[in-house]
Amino acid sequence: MKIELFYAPVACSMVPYINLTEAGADFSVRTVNFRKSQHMTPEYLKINPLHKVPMLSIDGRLLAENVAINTWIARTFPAARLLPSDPLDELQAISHMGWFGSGIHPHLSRINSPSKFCDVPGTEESVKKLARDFLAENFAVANERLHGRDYFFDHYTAVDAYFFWCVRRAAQLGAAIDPHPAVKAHFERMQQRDSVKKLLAFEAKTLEELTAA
């Protein structure tokens, strides 16, 4: 099986990178340079007309969106236990990833690029504030679910990698993490996993190469 991950540093494509590593999968990475707008080129738009990463190529067949990609990884490599074994818990895990994709990620995008969501002059700070407020609401819920737990379920799952990216990106954008101690503890715990260490080293190397190019 040939697996190729379309990846951009800092972006949420780090999530399948982590989970493919957790699964022990043999995969290659094709870097998409957002700084040079490679995601908007005709070549990449043929791969994903929505100009996003991650994309996963599986023997030439393309799969988009983190929820689907990470569910595929979990089901293709069951020994890695990237989803809970209980059927209802498995659906709850997929629901969590859907929540992160639709309930947290959009607020991060609004903080990062407010003018893409409202181009009225002088509204940037208002857009950012509203996004931070909604983000805090979501992190409060996550904090309650993580209270007294190492991970969202009884062991590490694909869910944890997705949430790690959400928290990391929020911190990079200046959102407050300290008011949510269980969220902060989860973020720190995730950084100790070998798969995350590998991802962060790969990201740093890739950023260095892109800067030099």
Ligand SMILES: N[C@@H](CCC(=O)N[C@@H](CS)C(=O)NCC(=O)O)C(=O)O
Second form
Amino acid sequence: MKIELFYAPVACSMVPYINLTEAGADFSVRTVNFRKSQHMTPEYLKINPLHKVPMLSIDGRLLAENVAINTWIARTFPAARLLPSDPLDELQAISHMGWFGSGIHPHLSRINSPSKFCDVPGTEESVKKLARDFLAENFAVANERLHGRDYFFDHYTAVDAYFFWCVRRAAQLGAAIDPHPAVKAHFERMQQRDSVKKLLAFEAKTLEELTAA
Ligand SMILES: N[C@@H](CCC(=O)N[C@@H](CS)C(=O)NCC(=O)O)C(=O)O
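Switching conditions: you have the form predicted on its own, so give me the form predicted together with this ligand.
Now the complete complex, all chains and molecules, led by this one.
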């Protein structure tokens, strides 16, 4: 099976990179250079007309959206236990990924590019503040779920990689993580995993290459 991941550094395409690594999958990476707007080129728009990463190509068949991509990885590599085995817990895990994709990610986008969400002059700071407040509400709920446990479920699952990305991006965008100690501990714990260390090294190398290009 030929697996290719369309990936941009820093972006949420790191989530399938981490989970493919956790699964021991043989995959290659097709880097998309956002700084050069490669995601808006006719070539990439054929891959994803919505100009987003991640995209996964599986023997040439394309799959979009983190929820679906990470569920596919978990189902294709069951030995890695990337989703819980109990059927309801499995759906709870997919529900968490839906939450991160639709309930957390959009607030990060608003903090990153407020003018894409409201073009009324002088509103950027308000857009960012509202997004930070919504983010804090979401992190407070995640903090309760993570309290007293290492991962969202009984062992590491694909969900944890997705949340790792959310927290990392939030911290990069200046959101406060310290008020959520279990979230902070999960973020630090994730960085001890070999898959995350590998991703961070790959990201640093890719960023260097893109800067030099
Ligand atoms: N719901 C999508 C979100 C994907 C997404 O928004 N990716 C961002 C990077 S984190 C992107 O590619 N942005 C470029 C654009 O929208 O033009 C998923 O979870 O896969």
